[in-house]
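The form predicted alone is given below as one chain in structure tokens.
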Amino acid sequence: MRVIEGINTSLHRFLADDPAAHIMGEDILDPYGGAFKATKGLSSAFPGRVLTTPISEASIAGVATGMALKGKPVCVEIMFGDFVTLCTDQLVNHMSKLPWVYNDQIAVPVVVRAPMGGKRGYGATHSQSLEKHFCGVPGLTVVAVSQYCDIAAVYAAAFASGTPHLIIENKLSYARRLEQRDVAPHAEPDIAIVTYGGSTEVCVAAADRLDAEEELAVNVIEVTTLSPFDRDGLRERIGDCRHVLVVEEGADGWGFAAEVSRALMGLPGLSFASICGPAHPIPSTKSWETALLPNETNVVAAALDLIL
């Protein structure tokens, strides 16, 4: 099963398990089934509960919030994650705050799905990784998935929580097959690479290459829940390893690498480095995107610089 099929199956279960549940988004009805086909077949199977909308992400998020307040759980599809900025007011000021404002007497069961990431040549406004702007918002859980995580469990937990979630998907990962592989198999690794979402594939490839060419034991620590960030859990997964490389596609500064650094602060003998996306907009060619964003070659080079 591919990642996109795993997501589709999870959405099918969401609608099948709760007759009040709805899915909203742009161009998500059959036969199109959404830009990446995550909703393919759902409008036929659940007529009236898969709602196609005008091109207005702010309105989609606002209507979803209102429906959720009336007891109708909603999953929102944002066609490209770049457009989630248009939902910021609802995510930051409404979905996440309303339960607190009303002393938890109400719930806002909304899950927003947003495909992020580059390397498909979509350029400055369709290849970004903007999730860091939504991490650290009290009441909003931010999750990232890849082919190595348990897609079914992640989505089921988000839907069952009854709380606002932002799920970061990756456009390249959609076509990948789900892999039940332990990407952190070493008890005493030479290097730990901490990453999430679409960058996990790059890091796993780099770890395999470092093993084959340099005989280095590398664990890839994939973080699924970005916010709230489990600092104690990360330190436990790092264990006694003191060579830590962090990899993310987002622009450098105030992001995932900074949060990992904070979590590991004070560990004796720690050698730490990070690779991030460029500190400028993503260029409009696939080759430039691939060269500028974290890739197998620059992850291997950074790992070797860290340990040699």
Second form
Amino acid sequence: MRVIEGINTSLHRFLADDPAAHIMGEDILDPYGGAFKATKGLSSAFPGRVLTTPISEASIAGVATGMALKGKPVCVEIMFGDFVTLCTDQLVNHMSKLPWVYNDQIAVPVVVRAPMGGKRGYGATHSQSLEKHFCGVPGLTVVAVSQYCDIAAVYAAAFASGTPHLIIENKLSYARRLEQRDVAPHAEPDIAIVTYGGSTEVCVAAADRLDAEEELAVNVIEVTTLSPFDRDGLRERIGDCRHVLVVEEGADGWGFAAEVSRALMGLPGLSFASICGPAHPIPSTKSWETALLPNETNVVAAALDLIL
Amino acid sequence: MHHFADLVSNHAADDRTCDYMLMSLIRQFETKLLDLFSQGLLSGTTHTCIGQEANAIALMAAIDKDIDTVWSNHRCHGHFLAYCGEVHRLFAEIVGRASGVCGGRGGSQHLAWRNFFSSGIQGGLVPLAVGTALADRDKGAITNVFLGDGTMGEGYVYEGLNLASLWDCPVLFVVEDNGIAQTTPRDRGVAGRIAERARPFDIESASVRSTDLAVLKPAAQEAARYVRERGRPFWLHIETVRLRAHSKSDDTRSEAELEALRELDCLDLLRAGMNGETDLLDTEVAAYLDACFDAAMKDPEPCA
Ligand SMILES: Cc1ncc(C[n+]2csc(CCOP(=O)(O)OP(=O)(O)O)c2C)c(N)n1
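For the form predicted together with its partner chain instead of the form predicted alone, what are the coordinates?
Full assembly next; the chain just shown is listed first.
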């Protein structure tokens, strides 16, 4: 099963399990089934509960909030993650905030799905990884998935939580086969690579190469819940390893690497480095884009730099 | 504290007296807040609805409070008091007490009580109104959302009109057009005519230029009935007046302009149609307000 099918199955289950549940988004009806086919088959199986919307991201998130607080949970698809900026006011000022401000008199079971990431040559406005802008928002849980995580469990937990979630999917990962593989198998690794979402694949490939070519034991630590960030949990997973590389695709600064470094601050003898996306927009030239973003080659090089 | 409804039922034999007591309550509540602010006894901000009370009373009389939902805005005290009359709890919220409607988390502009909600982002609640209307449509419920003329500048309004029309959502859009947004007069903030904003979306509308409760009540009833019976949105445009500052003391209008607006004071209009008993009612309401405020001040703070 591929990632996109795993997601599709989870959405199917969401609608099947709760007769009040709805899905909303742009171009999500059959026969098209969404720009990446995540919702394929759903409108045929659950007519009336899969709502195709006008191109109104801000309002889709708001309508979902209104429905959810009336006991109708909604999963929203944002066609390209880049467009989630249009939902910022709803995510930050409404969906995540009102339950607390209203003294928990309402609950907002809304899950927003946003496909992020580059390397498909889509250019500056369809390739970004904008999740850091939504991390650290009280009341909003931000989750990222890849082919290595238990997609069914992550989605089921988000739907069961009854609270606002933003799930970051990755456009390249959609086509990958689900792989229940332990990517952090070593008890005493030489290097720990901390990453999430679409960058996990690159890190796993780099770890395999460092093992094959350099006989280095590398654990890839995939973080699924980006926000709120579990600092203690991360320190536990790092264990005694003191060579830590952080890999993320988002633009440089105020991001995942900063949060990881905060979690590890004060560890004696820590050797720390990070790789991230460029400090300028992503170019559409595919080879250039791939060179700028974390890739197997630059991750291997950074890991070797760290250890040597 | 006993409920405001009990006070009213002790006095009011007829609808007009009930309406008068409610309008007097809202007016005096808001005036008291301004007094307290000027004495430095309150912190934060407030937006009083002085001059616009009749809109709140008319709309709340037109809905079914058991099932309908109301989305208010920053200028929400009148809407709230007309919705539920929870005076003590509103005072408690504004002075930051655990007994407040939101336990002291919300304050003046973030209220929630049963199916009544308000918040402080202009236009941001419009899509939520579409959502609640859609969610509760099968119950026969409608959703009412309040907007100001200045909020016509927000894209949310037009996204909401589009969706509400496309999806047959029973949303009653109520525009309280007081001709000014903070300090920006309508002719600097709004192009075209507010009354006609909804037409291109195939949404029916009505425009009322009045502060007279006797005119506003049937207009609101008619609008709410249309929304419920047709299962369609409706756009009710009310030309009204803001008689006091935007919030506490920020009024840039001239005294002459305000003088003219005061001619349209909804409380005076209502009082004119009544016998001499209004002074007595005002006094009763004032005593009730004082008692509610004093009780709220004695309640514990949420962080205590
Ligand atoms: C999105 C947003 N922008 C600006 C403000 C600041 N603000 C609060 S009320 C207000 C004026 C609103 O005018 P209008 O919609 O006409 O309502 P009125 O105050 O006249 O009742 C402004 C600018 C806000 N609360 N939200």
